[in-house]
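The chain that follows stands alone, in the form predicted alone, written as structure tokens.
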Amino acid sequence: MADIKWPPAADRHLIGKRISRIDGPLKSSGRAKYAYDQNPPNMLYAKLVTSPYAHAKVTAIDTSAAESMPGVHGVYIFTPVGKEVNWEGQEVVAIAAETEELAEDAASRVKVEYEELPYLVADTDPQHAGEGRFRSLSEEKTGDPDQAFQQADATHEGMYSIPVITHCCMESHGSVAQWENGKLNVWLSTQNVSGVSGEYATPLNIPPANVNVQCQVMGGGFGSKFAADSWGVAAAVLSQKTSRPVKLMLERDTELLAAGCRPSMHAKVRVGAKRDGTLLAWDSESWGTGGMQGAGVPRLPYVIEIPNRRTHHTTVFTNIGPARAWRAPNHPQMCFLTMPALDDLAAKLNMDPLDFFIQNIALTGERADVYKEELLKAAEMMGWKQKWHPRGDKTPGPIKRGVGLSIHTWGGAGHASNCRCTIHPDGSVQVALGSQDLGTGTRTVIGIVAAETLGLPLEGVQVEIGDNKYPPDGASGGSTTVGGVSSSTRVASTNALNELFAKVAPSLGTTPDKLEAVGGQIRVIGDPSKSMPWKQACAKLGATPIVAMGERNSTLISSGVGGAQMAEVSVDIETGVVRMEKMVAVQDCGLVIDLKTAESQVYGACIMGTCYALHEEKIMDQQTGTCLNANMEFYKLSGLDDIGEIAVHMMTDPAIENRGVIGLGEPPVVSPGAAISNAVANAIGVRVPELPMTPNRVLEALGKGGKV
């Protein structure tokens, strides 16, 4: 199949301007129904019994108390006598009954017997943290970096930590799963509409094509909705044991127990370079926790390929409750781990941190100017010459002021994406494919995309996703789903047009090359005064609509995208509270589909980024192997007055747009926690070397003047 291009930026009506969501009024008014909506007739609730410690094995379990209560109908075994948990609230049995409160009464009654075996949940440095809990992962070593090191000017060693977090969605995982004649609707919170069917398959005994899989809206995943996962499958076959709905969301705890969480990581770095700021040499011992699988391999230094370098990894094995992707995985990390130790180095050389990065933009390969073009907007918004000084606010009072800055990359991969358009005899339009929009805005790109191609206003296209009876589409996930749903849509939609102008050509007097659809018309190409009206060409096709499938696995990917971020910061330094006044980000994406859209992204990316640097933290309890704060009131996030001004800026310019629409939602959240710690630094005199900068660690760092 040849090419399709985009429209050349003369001719785009809709393409990159800023339009609202197309289901802005439906989540606005309350009327967008989630899975958590769903109340079919006659429905279950199932709770569940999960487990109270880190690591044993089930050696009982009695459900007949429960059983036995009016108006329970079923129980789910998850992990039967004789498996181990491994983290706390890890599922164990589930309960349906007639209501929420019946449910959660019986979930109490069962009984279920554990023999506590040996745990860690502290991620520790691997040399304290016992026989086969830590791996090594990964050695590499670059150049001569002990030759190097004697040749630097000046070196700097650190500590830098950043703990794990976990997803938070706001809506909790979970479904209602309804059986019905052999075959099962299940309203499913995922991020992978069209490929999850399968997992429902073996424990029903059904074929995939038997499950009917819906998302129409979702309250946030963050890559870690991509599967059913176990209570998806629990409600499943209780529907099917009971012939009855069953609606299976988790509760809080569970959620923030159970639901994933991002890896954490933590580094002692040494790196060196010359008197003018060159650098010379990296060292990096490192290691983190995911829970029982371990963590990623980070790549260090990130995105600043220093010459001669040494690194080592370890993952360490704890009983934390699993890892999933968080946005961008490894890449918030590998940014906190190595920004704030460059610019450690640029403060120990006298040296402003953008002539420091600029000096070494080279460093970053194939990207540098774009990167020193990104960093240069940057400081023009942020006022950054004006703001930044040397370490430590001189001007009196407790309350200090800093800037800093980070850069940042990612990289993803294709995404397979199937569309099918319908154009229908009235002049309506129908484009489907089964996508999911996480709040990102999918559908609206998708309806720009095919409008513009057609030629219509956007209220012209009907779109329909969320569903996997419509043509399958990838999971979101890598910031790939814009590049593959756009592709298709334009494919399906373009081979829609061409077969209509077929149908419309001899009443033009022409052939269907020589039309176009502009403006609600289809037209002769370059004269207007041969026209016909859209609803009047359709009318052509008599009773038969034309249904066009548009087929692309997207090699448009995310890689090699990037951006610059700077933030303004204030610090108590009496109290330890630091402030993020403004935040400016400049970012990179290739095709813009929807500016508005776009720059809401980057707009939650680094809220979301506050969050991780300022609040965020999933915190254990070595002595018990509990979580302590696996609630909304301890597990802190940003509220408004948290959040200064966000300053957007999307890289526009024809050598970037050349690449096609390239996914947004991983970059600009990888460089928030670097960016905001740097600021702190600045405005203080002395590194935070952990995230979440919370007010304890901030008079801790000043306490001990920065010495770790």
The other form holds:
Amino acid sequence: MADIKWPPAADRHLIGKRISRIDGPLKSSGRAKYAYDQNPPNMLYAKLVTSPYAHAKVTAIDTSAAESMPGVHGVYIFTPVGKEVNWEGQEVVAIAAETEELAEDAASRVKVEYEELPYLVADTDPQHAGEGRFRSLSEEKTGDPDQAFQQADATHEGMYSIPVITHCCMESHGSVAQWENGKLNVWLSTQNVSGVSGEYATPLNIPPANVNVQCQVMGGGFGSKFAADSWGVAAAVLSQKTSRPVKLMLERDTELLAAGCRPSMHAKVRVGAKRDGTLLAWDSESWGTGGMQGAGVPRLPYVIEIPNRRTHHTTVFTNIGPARAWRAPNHPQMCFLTMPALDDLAAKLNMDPLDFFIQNIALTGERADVYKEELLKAAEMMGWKQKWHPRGDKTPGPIKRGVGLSIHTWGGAGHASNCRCTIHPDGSVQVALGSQDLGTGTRTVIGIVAAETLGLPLEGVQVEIGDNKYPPDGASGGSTTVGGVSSSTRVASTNALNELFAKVAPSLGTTPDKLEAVGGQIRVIGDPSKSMPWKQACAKLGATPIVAMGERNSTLISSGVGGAQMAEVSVDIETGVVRMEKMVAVQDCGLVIDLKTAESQVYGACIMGTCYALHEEKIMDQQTGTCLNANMEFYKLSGLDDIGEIAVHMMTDPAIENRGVIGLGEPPVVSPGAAISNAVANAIGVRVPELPMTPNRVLEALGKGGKV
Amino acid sequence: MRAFEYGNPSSVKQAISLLGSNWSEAAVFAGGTDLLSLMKDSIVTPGRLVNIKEIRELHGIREEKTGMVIGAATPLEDLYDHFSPRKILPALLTAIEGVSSYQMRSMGTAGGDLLQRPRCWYFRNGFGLLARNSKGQPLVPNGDNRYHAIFGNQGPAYFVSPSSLAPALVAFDASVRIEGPKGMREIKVAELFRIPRDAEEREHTIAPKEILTEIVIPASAHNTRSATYEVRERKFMDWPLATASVALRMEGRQVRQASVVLGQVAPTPWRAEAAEKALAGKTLDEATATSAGEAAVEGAHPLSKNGYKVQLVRVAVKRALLAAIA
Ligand SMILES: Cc1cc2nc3c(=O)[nH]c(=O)nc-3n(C[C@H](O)[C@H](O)[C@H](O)COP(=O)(O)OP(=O)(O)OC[C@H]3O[C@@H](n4cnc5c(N)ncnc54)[C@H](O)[C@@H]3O)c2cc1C
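Given the form predicted alone above, what does the protein look like in the form predicted together with its partner chain?
After this comes the whole thing, all chains and molecules, with the earlier chain placed first.
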């Protein structure tokens, strides 16, 4: 147990191979049941009444007309009279009724009166935000930036902006709650199966142990689904009140208005370097908004620790809806404020940014060699040296092509995790964890680790997750899941196997420590002739299964990853339309358990990154305090035809694998905004300073956006 | 969505008798791809829906002496299937193809495309077609007007006409037949659209008790070189940012007569007369196409955030013209 390790590369039958996700057939055939698909008998539907104002005080609520409708059974008040709402779409009342249509109809008859209050929804700088609307969060100085700027041969000054976007989960937030005999069952779309039961305890006046939370599959969370949320509690309370199951899923508009956003970030950046590209100095004045709670402080510059630097960040308080962790919180923003500024400086120095980044690679710190290798690998996959040209594609015609690059980092240490491995006398095996699969492949990864450890095929292991009756597991945030579940599963399966070895060793005429499990056999190490099929070995258990536990094990995991991405774009300089033609992503994340689902994470991240680079933004109207695009029509995501070629390479050399398992979900989504922006600058010769790079912004940067 | 009555007539006559004298009484229900979203968001709240999809005579495409007649309830996908293999009327074909979702094309109808309501986000968020706040002040000039009009926006409307088919049909000088309690009238497609003068007026000249029955494309359309160019941010189902549909009567490489009609830039399909004049009698090449594009933006009044559309119009006109003779 003390020297628990991953099997050496030569002995791996499943780990590191390209294995299709085990719930793929269920999902692609529509049999997978999401929270929305749960329809327990007698179920009621709940609908929300939400605030039409960005900021207002509730002065009266009249639910009588709704309640008098036949078929309306429950009313829940989120925001009682006298309390304030702080964004459009904030929940005020929920109504539960026999049908979805009736609930909606009844909700529309609830009369809420408001006293409108001053609001700010515009994403402005602190000077224009107004009294009490901003707070200076951090001012830091390292080295001597003033002197370093004087020594610089070249300096560049620029303004960079990345807007507020939302998580836009394909499956909206919500749950089905079922109150039964003093206990609550909830089917919740959640990233936190083991961690939310406590939120129900107080409002329902029951112990958390009486709350069963289930989430077998989910349609995206991206950091916005850690909590039961007020609407989750409302569904439960309505179920308790009515003694009927209640379904409450957010409508698409509320999902976009109230279920979380990624804070914006804007910065005036000054950066200086020597003639040979060596970076000397950084200065940034930055701000951004993440709603009324403010937002995190960026660490600038990102990844590349320029020795002399001054940074100042201010958060602006706005009524745009609440910020929630968005896949790699803060990193896409920090990356976008940094990499384009460095790319612009490289252009000023007439340097190929690849050479420029490699020139400065030591500033990335202890993993500099890995970054260098990743950049070179990406360059090879992109054909960078053939494709890169100085700023501005000089070939004739309106379509200009360009390439750009970016690097990123992330932590990804495994979270607390507990696994229970059961070996039954009939040879069947179960591993159970109170974890969840956000679509990342967690279920498959757990199966691979258990099967590999027990020498079984993947089908020989039944994976049980998505239920808080299993041993508690961490929330899936911060890319911490794979490290947690893979190590606890490895430990639990090893412990179970050791117990099995103890049972069968006498029959094989040896001691347990001389046994191994390979290819569905228990056999004597070094003497494969002495073996016993798995089933036969398990039959020795008699009537009692082996039940073994395992916790996260820190020797099996690590943290700190890097990645390099390159983008190739084409830009129509007459219309400003940008197409992502190709992205190359090179990524390390320690030991890869399933190469296929790992690559899928990176593909997905490149697509998500293309969305926010080119199309996606939450558009607010200061005149009305409302969001203008709380729908899938104008909250634009890329469609299939808008996604170019994506090439992924996972770093899997022994030095990297020996670090153990590290999380991957978030890091690859960090770079696309910067890489695509740099590619556009390379194509058209000027920087589009703001994401998303929609035609209006591209034409504006080209000086073609103006009046007649 | 508010509860409503549902009528399922089998003749136009019957359908008309089920319609009301104002918009809140009843609405024609064709594909429903637009109408149902409007009803779900309570932007319109008709008391009765009159389904016209079961009316045989409103379906299909036939040739008459005067030209091609398209039943108003014909799905866009059927039009696509008719035009695509024959490679006829390319300006219209491209417009249909631009509605790039199969679902939308299979449900959406030719008449519904012409009569769909504007996508202006103030209108769709409940601030009325003229997009005014509770004090009656217009929201668009100081708001986010990136998708709004640069022509015909001197009051009181700022939205853009959403139909992609309309500019192409106007370029072909097509007509629509409209049936009402007093019989049938035929008007030019261009006359189906108007800039509303006040909050009571709709952007179409059709009355609440009327049904658009047929679209008539004159036979002369087949003697034109035509094309549509759409500027789209995404290839995925999305609205064009600006379009130009052109139909040219040519004599060799010389333009005898040009129709240039812009889409997504005005509350109606917008005829670029200056561009048409600039082309008449000219040999069409890159240079004349470019100057026609330049002429097309004469009189544009961009708002605070849609100046880029001026550039898009120049390019769309130029590229449509060059595509028409390619
Ligand atoms: C994301 C998105 C992108 C789109 N992109 C495009 C695009 O690029 N170009 C484009 O043109 N369209 C586009 N569409 C719109 C689509 O083409 C229309 O919704 C569709 O054509 C409407 O037809 P329908 O039959 O469903 O109309 P309905 O929804 O049934 O009706 C629309 C309106 O017309 C009235 N009406 C319909 N038929 C008649 C009739 N015969 N007589 C009298 N009144 C009638 C109805 O009462 C209603 O007011 C897009 C839609 C979406 C959601």
